[in-house]
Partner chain sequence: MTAPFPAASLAPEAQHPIILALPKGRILAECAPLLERGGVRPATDYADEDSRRLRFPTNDPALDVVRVRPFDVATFVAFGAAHIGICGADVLMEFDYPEIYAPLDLGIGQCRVSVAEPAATVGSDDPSTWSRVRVATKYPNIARRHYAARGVQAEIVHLNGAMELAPGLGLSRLIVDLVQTGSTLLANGLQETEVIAHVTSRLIVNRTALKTQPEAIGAWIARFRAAQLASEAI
Amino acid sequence: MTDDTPPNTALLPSGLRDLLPPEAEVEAAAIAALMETFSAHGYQRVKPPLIEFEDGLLAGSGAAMTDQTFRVMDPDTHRMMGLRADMTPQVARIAATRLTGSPRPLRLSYAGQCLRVRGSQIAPDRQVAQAGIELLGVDGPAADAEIVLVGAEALAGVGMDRVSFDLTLPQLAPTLLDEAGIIGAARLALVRALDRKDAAAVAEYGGPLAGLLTDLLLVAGSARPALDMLDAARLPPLSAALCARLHQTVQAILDQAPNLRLTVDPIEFRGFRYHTGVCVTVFAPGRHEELGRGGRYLSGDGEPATGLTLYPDAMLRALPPAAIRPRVFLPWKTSSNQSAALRKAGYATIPALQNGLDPTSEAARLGCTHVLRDDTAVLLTTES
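Okay, now the structure: that chain only, the form predicted on its own.
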């Protein structure tokens, strides 16, 4: 490329993309359906700003997103600002400040775009859509169960009724290491081994916990068998309490949704940076990309909270292509009553904007599926 070559204005930075028709409309409809389910369960919507002062955005649970946050200087105040990489810390801030006097439990919902410094190998997008719920001010298995149950209903509402919820305890491994007194280089090596689920390395670096941790690596699987294995494990008191809470949460979920697909992976902690209790990751069958994640954390000045964030982009990649609204071409000066009736019947109406056009050829050129002829929407492929 020479200096006088015009730039390619369609080129976007890596991890960013334009969402074109019909995907953009399908995504918007899916987010609207998710938010309607959240609202029906009493979750009131909030709308945090896209950008905030850095010291507020990255306070509390937001500190976990420091390395994923784009920063700019505010030309007005000359203070550093950050573009949100995740909406949960913003909702926690709103609850702890603007809504501090609201009665608890407080149920909030949100939807919006986030920008991250880097994507992952599985999900390379750096701009991601989020839609989620936060339940603040209560700590109990019923609350942990509620976010899973509401999330499952919301996903079913957009056609995803075979999803799997993987329940985890991100604090279990650190708690076990604390109770065993494992520190320093041995702890770092063991944490890396657990993160990779490397049983040989766990056995090498696990010391007195080698056998127990190796057994816990094998626990991962369907909820009930996994919980039976956890119940049989000889755990120290704090770790046993974490597992008891997980058991109570699973039971609370299955009491209301006995056919919901639940798995348990008690040692998994990757990506759960600020979480303090039972957490969840959502998957579609046969896919490795996460549809959502969430779990228990501390909001504001230590207020208990739990939540679930869904990723509409990933949801749409997991769903079969959506049926597209049929488009009907309307000849010149079609009556407004007739076009309104077609829209009410589910068509998108594309009116001619000048006289003398051939309706059939114009319909085909503009990507219409139908053309209006003799007061009837006629399918183009069968129209004579």
Given for the second form:
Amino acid sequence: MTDDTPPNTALLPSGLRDLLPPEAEVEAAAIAALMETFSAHGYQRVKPPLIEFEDGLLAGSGAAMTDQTFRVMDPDTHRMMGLRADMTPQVARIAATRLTGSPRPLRLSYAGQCLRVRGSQIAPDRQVAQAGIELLGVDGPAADAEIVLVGAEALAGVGMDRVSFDLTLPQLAPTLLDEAGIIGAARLALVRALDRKDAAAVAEYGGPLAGLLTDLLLVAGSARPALDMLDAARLPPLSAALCARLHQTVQAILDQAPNLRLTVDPIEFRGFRYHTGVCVTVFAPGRHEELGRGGRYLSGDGEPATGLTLYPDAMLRALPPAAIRPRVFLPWKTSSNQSAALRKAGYATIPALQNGLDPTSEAARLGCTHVLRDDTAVLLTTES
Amino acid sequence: MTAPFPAASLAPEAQHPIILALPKGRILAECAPLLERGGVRPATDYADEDSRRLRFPTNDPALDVVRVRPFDVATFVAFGAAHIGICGADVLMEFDYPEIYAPLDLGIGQCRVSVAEPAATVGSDDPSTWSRVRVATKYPNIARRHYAARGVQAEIVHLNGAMELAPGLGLSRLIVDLVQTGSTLLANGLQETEVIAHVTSRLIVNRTALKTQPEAIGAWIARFRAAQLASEAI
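Give me the form predicted together with the partner chain now, not the form predicted on its own.
To see the whole picture, the full complex is given below, headed by that same chain.
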């Protein structure tokens, strides 16, 4: 058999897509609104390049994205370059190199596109937009809380006021295992069981920790009851200190935003490979994808830092359809003053490019909402 | 642009019942006493395999039951189409969906995933010398991982049933399959040579559902836990 059908030029590689009107504009507007909130809170924007040398991109906290990074060779230097799969390590690099002289706490924001080598069956996108903030140079519950509060405000600003923030302690499980001296193959099996909240496997591999870990699996849930259960659990000193910090962070968030939906899942560590403290994942009710994630990590030379990255693609899928800017059709030779006034009033103006066409039918054909008639923008109705 | 689908986030959560996915076949019968003890009474035809209906209301308006193939329970729950489900550990091992949590071992549906081969070839050569081996199975990932861990490539012949025929007809050297009593193996001249994993059914939940509806999902986990403890006590 021969395969001589020419490939369809509309076919894109898996995980990539074209954004068409109006979604492309809605996305741009949403990102602009997020960045505006970040800016209003004093986060100054940086713009790292799309591609940089692999050894810089994947150093430090960037190492977590090694598997997901596309590489190309720089024909100029013959060094390998990596296309960013995550912007946080780039921003951390900027803070640790070019902005070492800037006063701390340093607040930076960013927005851009990232590429990943693989999508998963459940999250197939390989190009993902990110918009986020990083707060560098301070370690404390107030900083952890600020990230969540600014994130919540930014999301509310684009109409997402029912999101929930899931707070986690990716270091808790490893610390508990360290403190109990669980190592080797049993540890790997146990870590995997904890990741999948597989109670049977936790009981099988947990050894002396089986009871405690099973309790902690069930702690996951609304913040206040979960924290009460955590406080009641008998934890070894380092683990207890981590939980105390989580408690302080939750308190700092609820002090300022008592109605924010917060959940706590102390032994979750999924996807937080470079994180060192309280972390957060953003969910929207009824949606099965994360809207963002962030948390505490060490930047550059061990500088304490925390941040939050939002995923505009996922946000747009969860948002109600946005109101589209009204489009008004302008008949042949409409004065430029008049069309400027309409644009100022919030219309998109679509001028006729030739004489002799019926404005109303042209307006309908081009998908306009209004047509300019007797110097006023008239709403197109189905009858007209 | 991806074709749009209904934005569930726009509707109040309470209007959406929690969906429980149950596996057709062998495990469904074993689920019945557990559901009964948990106070879940689906429409009576849910256990009738001839019923054309796939989705069943229950005595609880906030819970609906769907009946799907065992392998599909994991897929429904992983994608969040069902919030909770009952599913064999074999299926979880095979798909390894990170979106699924398995917070409760229900202790039902006991069996094992095993390697079997014709009694005639058992011991005919030393498996540690193999570079590759041809395996007929409905668990390609489990089989591949099992042999990869000992440095052997598994060449998978993916079948959906009647695995036991494969070695005798020259399709494969071995099979990796679910074994309950071993009588099917015996009847086909096969011998179980290795147990890869012991299997029971688990209560599974979708990760995002647990994060966004912790009260509702947590309450169901607690109900099934109580029902399971009550079953053990008998």
